[in-house]
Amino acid sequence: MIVIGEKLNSAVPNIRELINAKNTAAVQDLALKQAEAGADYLDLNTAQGDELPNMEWIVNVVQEVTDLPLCIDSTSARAVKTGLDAVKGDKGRVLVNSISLEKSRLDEMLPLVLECRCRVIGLTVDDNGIPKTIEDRIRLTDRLVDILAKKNYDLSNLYIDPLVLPLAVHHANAGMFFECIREIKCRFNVKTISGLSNISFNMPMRKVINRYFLSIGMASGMDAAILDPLDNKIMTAVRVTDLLLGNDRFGKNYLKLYRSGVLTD
């Protein structure tokens, strides 16, 4: 399971005071914390606020602490290629939050891509909106994989994330969500990826069903999740479920972190 830390994203208001106040060493502690805490990538967002130059700062800063690979979240072409620009090395290792079949988002993020070979999330979403059903959402990845591969993007790059919608507005979206996810890992050569945010928007207990909707997001074959690596108990949810699907082999990673306390019960 491909963990992205969540905890430099703007949209978070004590997160935007600390970048837009330039706050380096807050920045570089979260960064740490979260590498330290199992993420293997880094998502970055800028959005609220001065993005360009905020994009550009945050790049520098975590590499100055870090080589954990950056997740350039934005829907700006101009943001991302400003990310992608102040990374050091292999641009290849950025994933890049993403592309869609937006037309104007599209045509705009698809040649930074391209250009760079990342790695690149897709949203089943276009010019109409998020479809209604299963059948549309893989109707809509199709489309996706079938540009890239034109293209001759390196498919295994590929994350495609379903959306799901909130529980709150209707009690079968988290079903449709694995059944896209299921039907996507058999039809193409693609990874998966979601947000844990959405699905518990507006019910209580939030982190309870965000828990248990990564469980069975990834016994349905779902490869990445964006989260918070700091709370103990979704990482136990991750590393729980990674040894039940055979994917711990001997259960080395589970008996390594049970002794070190990190487990949470």
The other form holds:
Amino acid sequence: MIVIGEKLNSAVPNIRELINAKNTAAVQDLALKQAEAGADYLDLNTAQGDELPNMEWIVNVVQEVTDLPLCIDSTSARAVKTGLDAVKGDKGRVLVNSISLEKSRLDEMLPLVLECRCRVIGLTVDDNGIPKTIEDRIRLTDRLVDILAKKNYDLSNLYIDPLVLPLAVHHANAGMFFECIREIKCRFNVKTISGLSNISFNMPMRKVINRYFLSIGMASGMDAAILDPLDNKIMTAVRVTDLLLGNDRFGKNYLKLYRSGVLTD
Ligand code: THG
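After the form predicted alone, can we look at the form predicted in complex with (6S)-5,6,7,8-tetrahydrofolate?
To see the whole picture, the full complex is given below, headed by that same chain.
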């Protein structure tokens, strides 16, 4: 499973303060810790604050301490462009988070993604909002796949995020998400991704729900997740589920986590 480290997100009050204060040491420490914990990408979000200059700054300081590819997290195409411009080396390794079928967002983000042939997260949302049914999410995926395929975009670089809604809103929301992932993996040659926190919104013991959600999601074909790699229990869930699914040859990653003392029950 592809782990996207979520820690450097300005939506979290502490992090917002670190970013706005341009606290290089603290930001670099969080970048390094997530890399050491096994993150494959680092998500960077500076939306809460002076977004463009902060994005340029954070891309620069993070790159000083790690070569991990970056996941540039913004609804603003200008912020994404600023982030991409600051990336050194191969921009094709960047994961843009995200495009959608909302007309203005698609029109602005698409040229950036096509120009650098980078990876991209596609949200199943359009100008009518998040669809209520699996069929409508598949329909939006189909439209996005069609648009990108016509531009000769490599679809294995597209990560569809079906946008999971809270269980507290409807008891079938998790089940619908898993079914959606299975359908998407069956019908399209794309990858799938999700954040973990929405599912448990407004419920007690959120982290327990998030862990089981992750595990069933992976078994349904979820390729990547945006999560906190510094949470030993969630990383245990990632490595154990990959081991059980046959995605960890010789148990290499499982044993590595065990030997580092992080694996926990
Ligand atoms: N899909 C896509 N992008 C996303 C999300 C998604 N980006 C933002 C978000 N969802 C994922 N990122 C975060 C980042 C931080 C937190 C939650 C989601 C968060 N952090 C607290 C902290 O760090 O203190 C709490 C951490 C914890 O308790 O585990 O809440 O769904 N495409």
